[in-house]
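Next up is one chain by itself, shown in structure tokens, the form predicted alone.
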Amino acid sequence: MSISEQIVGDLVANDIAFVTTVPCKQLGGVIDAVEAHPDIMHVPANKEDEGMGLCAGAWMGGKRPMIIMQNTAIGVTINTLVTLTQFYRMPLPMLISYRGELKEPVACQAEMAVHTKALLAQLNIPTYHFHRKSDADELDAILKYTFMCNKPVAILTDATFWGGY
């Protein structure tokens, strides 16, 4: 079983029936697996804050949502995270490619990597960092935690986790 199939299996096991995604090279395998799964409604978004709005609509409609995005968008989603997701106590697991760390080939990505964890900490968003494939074994427990406490939770996945470029 591939790591992408393992991740999607955990989503389905936790009744996540709505997933929105923003394109990302690292997350491409997971996005393809989400798109192919018959138990998940996949709605691609143009921007991450738009995706969070879609997730809010899905949550209010009775579905458990998830967003799959890059860390470079954390800066533009802060208002949405605070005034929508946190204010309304919406559980939102965020599977985030952590661009800009070791093995990153695009220099401009390094700048947002420096700020990502500090921004998430400032927002009091629980954050988990996957470096190794075995770290994904915690995903099921993280998803259960997210829906138990009605909070957004960030799951950072770096290039080492995805096998580099």
Second form
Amino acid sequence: MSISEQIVGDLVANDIAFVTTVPCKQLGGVIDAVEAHPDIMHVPANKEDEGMGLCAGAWMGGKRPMIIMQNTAIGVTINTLVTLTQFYRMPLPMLISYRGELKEPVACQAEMAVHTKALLAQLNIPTYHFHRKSDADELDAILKYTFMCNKPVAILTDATFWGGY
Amino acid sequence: MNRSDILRDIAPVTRDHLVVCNIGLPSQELHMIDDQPTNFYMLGTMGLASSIGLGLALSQTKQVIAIDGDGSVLTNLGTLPTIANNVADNYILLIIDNGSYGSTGDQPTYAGKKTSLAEVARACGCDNVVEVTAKDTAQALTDALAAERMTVIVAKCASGNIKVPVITKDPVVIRDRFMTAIQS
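Having seen the form predicted alone, can you show the form predicted together with the partner chain?
Every chain and every other molecule in the complex is listed next, the one we just looked at coming first.
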């Protein structure tokens, strides 16, 4: 089983039925697996805050949501995370490609990478960092935790985790 | 007619449906005119009423009306292609277009100048787009609900605001009673 299939298997096992995504090279395999899975409604978004709005509506409507995005989105979505997701106390697992970490080929990406964890900590968002393949074994527990406590939760997945590219 | 006149006109139509209402004065006016547990008031996050409404419509079967403003739609213009390409026939986006950012003091929007949001919505692929004058809004909304087809309504009206109190309900209370109403 590929790591993308393992991740999507955990989503489905946790009744996540609504996934919004923005394009990402690292997460492309997961996005393809989400699109292909019959139990998941996949609604691509044009921007990450739009996707978080979609997820808020989906959750209130009875579908467990997830957003798949890059860490640069933290720079786009702070207001939405605070005044929608956290203010109304909604759960939102965020599967995030942690661009700008080890094995990153694009220098510009490192600039947001150095701010990512500090911003998430400032927002009091529980944050997990997948660096080795075995780290993904925690995903099931992270998802259960997210829907238990009704919080946005960040899962950072770096290039080493994905095997580089 | 301004936005609050339209909200008074459509209250008998929206009352029995799930409503996601735009941040600021629209939510405050709707709350004052006809507070219902089926209303979700946005207290922050400008631009996302249409996205929340679409996510809600795609996730359950009841009809959903998102009441948005021209300024907020311009903030999140990417919402229109997403709406067009994820058709939810239980979804109506009502854009009350007064050509101004009402909540911040009626600064003009581009929708009040050269930009037609109805034409933008059509160009984005929305199949049912109607533009109406303020007085015809309630009828257009009634027709759209009866048609049970995803519809974008652009209701053109005058700018201007009424005195209205802020919403002091706790956001979690607003959200919880809304979710209870969805499930009932």
